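One chain follows as structure tokens, the form predicted alone.
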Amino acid sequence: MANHKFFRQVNRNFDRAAKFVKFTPGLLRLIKMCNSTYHMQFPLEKDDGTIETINAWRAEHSHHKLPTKGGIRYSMLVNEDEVTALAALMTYKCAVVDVPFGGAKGGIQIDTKNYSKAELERITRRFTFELIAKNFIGPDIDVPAPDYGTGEQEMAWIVDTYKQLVPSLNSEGCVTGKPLELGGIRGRREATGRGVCFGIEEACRNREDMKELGLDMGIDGKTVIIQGFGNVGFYAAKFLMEAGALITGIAEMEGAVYNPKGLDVEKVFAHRKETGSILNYPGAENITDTSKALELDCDILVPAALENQITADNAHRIRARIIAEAANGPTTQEAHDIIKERGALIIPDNYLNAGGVTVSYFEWLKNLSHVRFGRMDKRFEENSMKKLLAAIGEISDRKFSERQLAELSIGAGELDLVNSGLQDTMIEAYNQINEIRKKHDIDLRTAAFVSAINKVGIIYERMGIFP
């Protein structure tokens, strides 16, 4: 039932923000509606020769900019309402961080544990064929990416299928999150988690906001609970720990582990890989009811799993002073209001988990330009810096060693540029929505929707639609 309400929940947040913009009701309805949704059913021949019918969807929410962009998830929870809601969130998310895509989302209703690798490949390639047949994929049409239950392997199957059926110079740009060898980009795998870290760090730099929360400025020493230890949760936890935060709890489907003195994120990950569970990690307390981890005392709670994890049922027991939404739609509107009333700061999903689509944008640009970032200027930067250091050495009568010259004159490679671009994007977007928040005395989620509606709406106005 929760999934059935997801798109309605997104639209309720939209309607709250619409009170603070100056567009006509007709234009607001145009922005809010989903442009097109494709539900497909196709047969799968399983390894044992039996036939199974697969249900899948692709939703393109907004065509105000092309291509549309959004991930593909493999989960039994996938349905039309979910992909439509997530496509809408993608539209607003891209607008918030100034990434020039319309929003889209897709999914296949399967539990990946029930299928062999060969079966998953057949499912993925058939899904790609269906998208091609209905013009729902292409570097200038609609560009999928990984999401829950998918990763580089599925993207590799998609791009290979697309290149065979629609061969062109820019075929690699039909999907992002690919392996590096197939046109991927360095930093994409960890991009969402890194973006979460950048966003939290920027929020914690705001002296006035931290004072209101009773917290010191900066991320150093702040206690963090991570719910969800997949790709996003792991990298968010890893980068927050490296930035100086104390990861005191990690929750997954099988339960949670807690240590008030801190957990080593990479060691917990290695323990889970070895044993199949995060439970029984040495030195940590086991919490068998994973939902209880959300209620542990901490400075920052990072829900990084699926939607509707924080609801009216448990919001009163959430003690974190900052809720950093790394997942899509983890907090219901009722829960949001309860937590906001308590005075906590909610850093919303339609800003905070935009790191993935931001770096996907960089990958897409790389695919269309056919040039690796840093290829043309890395050595030039290094040589220029060496000349500058040499000149400084002559003026100051100081001679730099070869090692010092090498360390001080490193030019920016692809990963450096990707991370720099991502950090700048998250900082700029946070300050934009925080300014809107304070101007209208609203929360960050509503401010992010106001920012997105204004950016999409002005495009329609410039096109002469609903002036």
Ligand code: GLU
Given for the second form:
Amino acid sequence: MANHKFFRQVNRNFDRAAKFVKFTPGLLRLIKMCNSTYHMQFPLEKDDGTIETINAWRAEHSHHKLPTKGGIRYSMLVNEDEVTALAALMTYKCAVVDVPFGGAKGGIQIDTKNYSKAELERITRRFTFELIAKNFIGPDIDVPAPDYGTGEQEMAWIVDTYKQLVPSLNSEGCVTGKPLELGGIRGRREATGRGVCFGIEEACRNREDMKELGLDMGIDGKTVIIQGFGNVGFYAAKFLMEAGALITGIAEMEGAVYNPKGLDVEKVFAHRKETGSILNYPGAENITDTSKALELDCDILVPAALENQITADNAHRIRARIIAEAANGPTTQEAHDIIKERGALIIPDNYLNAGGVTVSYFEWLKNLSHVRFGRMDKRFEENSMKKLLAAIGEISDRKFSERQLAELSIGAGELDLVNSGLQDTMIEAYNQINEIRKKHDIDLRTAAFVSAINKVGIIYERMGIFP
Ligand code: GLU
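Next up, the form predicted together with the ligand, please; the one we just looked at was the form predicted alone.
Entire complex below, previous chain first.
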């Protein structure tokens, strides 16, 4: 039996919030437990003909809504505890942002660097086959997505395997985060990072909260350190920079770079791609002990890598006024308490990184409806707006130029609608949990759990126990 350390940590956060809801202890236990976990071991024939055994898991934490939803990660740290904890976080995250899914998570215990593309393809396809065989995947059952160590390519292999073995009208909806050509949606790749940016912006918009932190209102000019420069970290940094923040530090496994005047995110990315390391970026200071980057002076620290990065060991050295959890579970409960004691604001993972699953929800809806968002109404909207502008022109004798007409009458396409839905989701959810925070005088993480437990609990209460 796995040592459920991470899952216990999630449940400790749950228990704190449970004091502020009205459900019975039995019902609360029911919400907390993980419904089903499938541990599979299967063989991989390596390119050199040798055979290796692969360990993989899929955990479905809660079936209060179907399908269940959550990413699949490829990492040596994957184990049953991690997958279970992350599945539970998915349940609460989906509830916080009103995405109608139960929570799930999967993982394969591999270091992707040690495998060729062909080997990764065989591992992914076999994993999908195992999930199909045990009814752990399907557009109405359980829908995986990318996570740490996976991306569009893995999702493409999954959807292809699924379609071959379970062909049906809706089979494209068996996984999200797919390439556009295979049923993906515009904006999904950058969704988690964009959501992180929307969430931080909304927090910074609150004058009263910022005053309490000793910060000015708004994102403009705020200094930001990003830990983790993968998909989530890169896009979060890029959008925060575009919104006016100063990205002063970026940390990766091999080290960190720091420049108090601000780093150009895309250029740092290109430098790392070219040289194989983030270090030695022109004009920036090298920090070879990457863990020290978390402790640098900044307004906002964005951990966007893995869990347990901020612990009792380093929490008291963290100086940021806002900790924005783009990763899942980056702060242990002990560290959370130390940071809270110092009066800093933690924007919790189970709200802040929900952008990915939110746009996954839009992708799944697109797959089930078999039509791209905006396809029916984009031109209609444009034409209506043109007529309106023409009428205004006639009444007011004001002649709009062709360029003005084109700019003012633009209809919403898929990407516009996805980003608008994502922004609305992040703003609404922030204000919901911030209200709960103020009502009970608790922190934002506990408030997010209160919100989630109330939304999930009411469903369990109404469903009753079967049989
Ligand atoms: N892996 C992402 C997460 O942890 C996305 C999950 C999804 O889109 O289903 O939220």
